[in-house]
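Coming up is one lone chain in structure tokens, specifically the form predicted alone.
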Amino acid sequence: MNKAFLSRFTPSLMSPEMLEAIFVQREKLAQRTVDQIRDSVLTQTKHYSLLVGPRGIGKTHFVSLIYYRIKKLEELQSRLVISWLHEDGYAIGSFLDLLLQIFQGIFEENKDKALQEKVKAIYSLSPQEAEAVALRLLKEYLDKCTLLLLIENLDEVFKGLSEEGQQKLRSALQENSFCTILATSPALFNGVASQTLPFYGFFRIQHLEGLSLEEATNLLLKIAEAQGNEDLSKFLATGLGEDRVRVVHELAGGSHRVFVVFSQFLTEKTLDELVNAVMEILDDLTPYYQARMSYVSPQQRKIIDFLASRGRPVPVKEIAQYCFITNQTTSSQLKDLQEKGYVSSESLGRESWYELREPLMRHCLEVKKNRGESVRLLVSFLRGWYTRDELEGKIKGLPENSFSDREYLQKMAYGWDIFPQNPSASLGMIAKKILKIFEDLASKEALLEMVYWQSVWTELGEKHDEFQIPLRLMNAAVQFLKGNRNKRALMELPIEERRIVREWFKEKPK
């Protein structure tokens, strides 16, 4: 059986078929979407839609999906003219360059041989004339028909366009009800968000939120089912699937993109093993992230790569030490990374504290210089907490004693005799169960218990690397309630660990 082409940079090559079927998330909107643009042809009232949403969060796969299911309705193909116009927008430097893209648009979608002729003969003419005629031929050739404009980064059109252009394309559309616009962009941008600028208010704005640990999981099981993998599908509905792919999503956020990239290395073995296939997924999404960091200026580029090294968050004064920029700069820079999606904040007091927003870009960047170790004690780490039922089965024949007794701690710590087949594994389960120990002593917060246990166990472990981060999070936890729940103390953990802490303390961020 072959399987169906699944596109991970480039969802609009996909057939329809395949984009519906691992369609997860979104139907209302989809509908809602379709509806307001069948409205838009049958009536005289034009919607204009803006999604946004960081890269790789599903904008194009929407967009793909809502092409297809508007040319499927019969009652509107007499009335309707669809221009997708290229995703990169670079050839956009004015009004007339956009209405030539969006003629090229309709030769795409039509292959109207006698309207390329027409076209043809507006680059004879001097700008001036050739932005005339070109608007003037676009409505005599809509006549009574709406255009469905498409545009993918709407961000990079209106920059192409500058203030000029964005006044001729909102008087346009203002005096001629002609066009209904689904438009997508990374983040809000001056052009709609400015109330200076003409389509201040204009478009009906959607953020997008990334996908639920249960949307992850449903999208891997709809890509599965819809390649013929069977036994990934069986897999993947168990609790040991629906842990390991956990771990993903917590290392990916609610990242589209990464769990279709996750997807190609899935088998069930790669998937209960897992180290090996989150390492590559990093090897595929380096040059993503790589290509992704040329949207930005090089002073931004410096503070998304101090913010990687540093692998926690960071207030800004600390970037603008060790970036050498002065802290209105770093201010203004981190605002503009923030909407862009590349860092998120948190407040702490009247100080805000930076960090990349999605981890996996953070160890794509980070996993060359350290050759990926502290990714695989992460994931195994991780591998090993979000599964339920994996350590009690192995410790099942180990001595009814309790974990007060700091010879059994002991006998735990270094008694690979217990498990022989692999005793870097039986490390990691006994951290786990340490830790499970202390987050209920965290719960209750014992401070005294806490600080006792916590010696001991870094006398016992601290010379393991299995053991790295479950120290990690004991010192946190501790200076945390040393310091009166004093929240900095969190801010020394990445936020993949810092999540496991909050949940301890029943802790939320803000």
Second form
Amino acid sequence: MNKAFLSRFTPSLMSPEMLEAIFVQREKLAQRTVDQIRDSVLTQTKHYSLLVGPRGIGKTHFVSLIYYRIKKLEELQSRLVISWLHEDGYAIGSFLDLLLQIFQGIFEENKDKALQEKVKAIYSLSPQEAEAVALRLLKEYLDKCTLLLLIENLDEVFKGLSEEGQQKLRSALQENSFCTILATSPALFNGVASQTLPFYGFFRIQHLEGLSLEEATNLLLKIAEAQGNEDLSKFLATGLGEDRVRVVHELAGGSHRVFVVFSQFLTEKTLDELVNAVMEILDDLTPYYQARMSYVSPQQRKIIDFLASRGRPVPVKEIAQYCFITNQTTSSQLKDLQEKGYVSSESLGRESWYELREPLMRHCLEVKKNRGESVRLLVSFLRGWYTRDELEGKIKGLPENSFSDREYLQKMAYGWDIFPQNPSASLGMIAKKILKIFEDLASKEALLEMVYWQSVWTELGEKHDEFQIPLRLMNAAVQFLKGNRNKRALMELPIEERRIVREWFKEKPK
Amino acid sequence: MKTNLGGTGTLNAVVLQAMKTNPGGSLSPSEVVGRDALIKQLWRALEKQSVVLSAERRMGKTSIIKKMHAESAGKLTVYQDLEKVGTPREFVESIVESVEERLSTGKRVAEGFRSLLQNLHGAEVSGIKLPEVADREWKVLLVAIIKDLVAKPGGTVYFFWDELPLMLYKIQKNSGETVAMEILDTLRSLRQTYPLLRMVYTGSIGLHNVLTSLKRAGYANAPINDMKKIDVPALQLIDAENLALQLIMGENIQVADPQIIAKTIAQSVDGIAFYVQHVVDRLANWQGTIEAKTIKDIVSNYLCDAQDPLDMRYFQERIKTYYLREEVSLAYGLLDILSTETVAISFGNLANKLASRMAIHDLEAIRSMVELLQLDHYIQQNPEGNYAFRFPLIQRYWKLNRGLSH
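Now show me the form predicted in complex with its partner chain, since the one above was the form predicted alone.
Below, the chain from earlier opens the complete complex, with every other chain and molecule after it.
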């Protein structure tokens, strides 16, 4: 088997071939970005692009891919100088630091010793003089070439530059037209969003979306193909394969990184069985999610931890109360966390309710507290729920009035000869089947029958772990209808469960 | 049938060149569309006097002066972005640097300046940065460098100073109002002294905002009364249409009738080039059929998009930033009223409507605010004397964003 190197956390380490082989979702954007860079190199026009998206959304992969595509364009090479400021390893506290980092990036590209010597000489000057000399040297070095500046985490760079450094950078760009920029940031930040700061309205901002289910399946398929895993490729191409991926998609929230990590645990067998593969992802991603906590302030960490422990959306007031922070501060911290992609919100009347955006992050942070049992149950449930099996067809094929026939439903509930003596694996299957019937009642808003069967199945199933999630969904659905479609009832559920009940009622989140 | 215009085309007998969209980026001079007449007007004005170029943000001031600078064959022009400058010494420094860079024989041109600097400093100054003595003696040094420059053969010297108001704003904050006033006075005096010196002031905040705050601090001079004020309007609709068409071609966007789409874009954004760029940029990523309604939907979505891709929030925030605290509610009140009007209204009508919303103690304060809002390009007065928003698009945004739609 040809196992090409696949980096889970540092895409820039991958070969251009691998980057291309597993590239999904953004081909049109990539082509436009290359066109814009070509335009910037060959004409006086200069494009400045900023890609915004949370960590793990594929920004570094994208930048790496663009880098290699540009390097391949022969027509540009005599007129292009590249400097790539990688996401780690730079400390920028002033415009001078930025200039020196740009030179560092140029050395890495072209190993120009003469330039290196000239830059060395800058260190003997005063900072003010050094800055002016460095800028002049850069202009002279570029001559008629265009600098392609690749900057990851522009928000951090701008923070280091402060307003004064940003003003100097903008002036340099305006006066010289010598540079095109492709930058990334995990969220929009003041430096580009505040109208009093120099770079307001300067960048062409592209918000990167997470993977859809189809794109996620495509990514896994491409990885399987690139690594020569034919069995897995075949399985992924089946409906069942897509069903399994859907479970991870529900948990991962469209994060590229999670799917790349996930791919490493996959074979046809592990994907089908799923529970252990997800447990392995959790194990592998825990340090990553813990590291993500280091990018936020202690107060924000506290909020994230609180939301993880709640496991469902929480209104601002309640978050403020339990974190001992004022409502106003909590609101602004949550807004910041939302921009950074950590939390998502839903409006309920005039209130905003917040929860962790990626269910997987919540499970990673909580996994040690319950030894992973709740995740196993959840994955097991979702695996069953999202499997398109023959029962679904059978239920949908029944005449309209069959579901008002209580006798029939009673048979469904009591008639399983395997229930309740059978092994727990079967209980999960039964719970799913019962829930499928309940789903149909819910979609018809047959409240009386829903209440009746809720009580029957609560009595029969409440002692069994496998029934906990289905019963939660039933309760929420009943409360939702009883309250005249009051969405507050749905807020008792975590995001991945809420989505299921919403589908029953064709409800859209606000 | 889909039409692909390819690399070139014509519209209304104008040859069109395909261009990539570039909202917010730096345009090549050849891509600055529909500004030839204005540029001619500017050069004509500059034959006689210096110019203050004003316009609302995003109207293309910087692109215009950069185009003038780039296409000024035979003229000595200096373009500077003064946003980086925060002290008079830095101002002089940046002029010296730009002049020396613009002229390959820079050092010789600035001989008088260098010799004066050496005398003041007591030793030869070799670096790019000026010594500390320039903090005190910036005025004589500024005069010296300009004197050196205009003394050289070759005719008129043109300075295009972008973000000059921002520089003054910073100097006012860093060194006090008096220094900012002295800079303005010195520049005026230089213009009076040297007939071959021309300056173009422009920037993203209005110069009048800075002058108003200096007047509050006791400044009584008129530092720009010798300069011609020229306003940058939005593009003529036909030019905006040409621009949209060129961008559609450049992005290879497949549409049934490019001219209808281009016309709709131009009309939907009141001919403002920056917004034309944004709309076509969105079309370049569009999945599905593009028709006139698509354009209207895109613009409507832009106006209520929380990410504010058109930078519309600026129109509200700049008032909070540059107006006095007590002026903010008055400005908001007037704009709230005008945003809901379908036709221009008289001053009396406007004042009456305002009185029904807030206590009015001084009609003159309203007059002054109406004038300020005109200077800041929010509103305009028509020949009948009635007031309305200058751009219907901004009126729509204001109404939407302030919750006044119903």
